[in-house]
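The data below hold one chain only, encoded as structure tokens and taken in the form predicted alone.
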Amino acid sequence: MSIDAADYIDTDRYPIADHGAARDELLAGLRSALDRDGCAVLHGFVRPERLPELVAECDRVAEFGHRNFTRTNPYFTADRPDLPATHPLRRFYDRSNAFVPADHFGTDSILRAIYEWPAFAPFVQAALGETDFHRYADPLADVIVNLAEEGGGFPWHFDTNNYTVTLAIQNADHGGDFEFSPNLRTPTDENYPGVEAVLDGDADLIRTLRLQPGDLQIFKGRYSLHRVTPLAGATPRYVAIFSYVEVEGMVGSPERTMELYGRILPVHVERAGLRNDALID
């Protein structure tokens, strides 16, 4: 089966195909976007009536999804005896994500047909303004779903990569928003009293989210401490991720993409230089 990803695109709202002024003026409101507050939202990307479909192909796949319970600090790092317990380093909370592997989306597949639509990645690139630019390698986690269930949810984190791009596809019933505090920290100042009044709640630096089905974000993750709030009731909220990296023909470690999909494929241990049989039993 042949998907026109342009079927699905709000092409009308979003001529992120047609290389002119509409474009450009689009280009330039999403740059502002991610250089004032790191995170740009395009709204109904995807046209509502074609949203069912998306929906169906990730009902179809969620069985397939890897789940992973884990306690993490907004830093993905060991705890620190050594500081108060009051210090960032050393909060600690359930984190628990189901992430759909990329192979479950084929060539019949929706997502991955927009993935691939030549006019995409150039569009999300040119919004980013990054020079080195490239559609991940990794055949598991190019083109994953990320499938959060009641109870679940994602802590306060930065993210370890620059930028995601990301699709609402179906909300829970209750929570599940975004929620982020923009450009807290630099490369070169951690600024922990801010990140430890995040985490105690302070109103005045947090900014709310609440994205509809079809909204496309690019958010840069690395600076901006950000959460998705706990989720309640029966329906599964489904977003796709849409992975770049900035070196070409990158794949995932071993080890992460184990705890992340809960297998490895070949390429990931000869990336490492490792035996086959080091990893695999």
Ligand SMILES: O=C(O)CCC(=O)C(=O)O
Given for the second form:
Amino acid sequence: MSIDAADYIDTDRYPIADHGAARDELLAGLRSALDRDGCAVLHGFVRPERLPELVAECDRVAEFGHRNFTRTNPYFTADRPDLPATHPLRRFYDRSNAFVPADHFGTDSILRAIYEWPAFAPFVQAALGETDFHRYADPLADVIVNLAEEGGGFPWHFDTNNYTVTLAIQNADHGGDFEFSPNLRTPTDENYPGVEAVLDGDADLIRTLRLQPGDLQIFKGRYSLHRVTPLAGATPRYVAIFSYVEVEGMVGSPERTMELYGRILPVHVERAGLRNDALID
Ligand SMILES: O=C(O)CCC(=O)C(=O)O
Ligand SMILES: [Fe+2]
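I've shown you the form predicted alone. Could you give me the structure of the form predicted in complex with this ligand?
And the full complex, kicking off with our chain again.
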């Protein structure tokens, strides 16, 4: 069976494949939202009547989710006992979720059809204004589903990557709001007092998005502190993550892949060698 992404994406509302004025206007809006607060949302990117098929795809692979439990501060760094207990570097929170590795989806995957649709990556690239932009070559991690259940969520953090591209597929019964504080730090100013204020719940600094199934989000999280509020209820939250990299052919490191997906493939070992060689050059 061959899946056509254009049957799922609302191309009437989002004419991403038709180069012309409507696409240009859409991109201009996304770029200005990303410049202003690092976040752009395409509500109803997937046609509502096709969403049940995406949920079914996630239900089908959910059992393959690799669970992660960690305690982390907003920076994913080690504790700093030399600092006061209230310092952001010392604020540790529970994080639990499960990633479903990309190789469980099969060739008739709707998510993969969207990811590999020729119009999709160039459109996201243009919205982000990135010059080097390639689909991830990692067979476990290129397009995945993040599954989170009651008690899960993602505590306050800054991303270590420049941007994330996600598609909301199913919300939990309660919680799961996306909260963020735009441009809270800069490359030269960590703004720890501001970070501490957000961690303490300063509503003036926090914006809340309640993303709905079918919404595509492009988010630059390196300078904007953000979290997914704790989940409650029996329904799991499903979010697809589409990954892109600056260098063609890149895959994850064996260590990180093992941590996130619970296994590695020969390609992770082979390319890790290549990467090390490249670094030595
Ligand atoms: O699950 C989400 O909606 C976003 C999670 C997030 O912040 C991340 O993956 O870095
Ligand atoms: Fe994040």
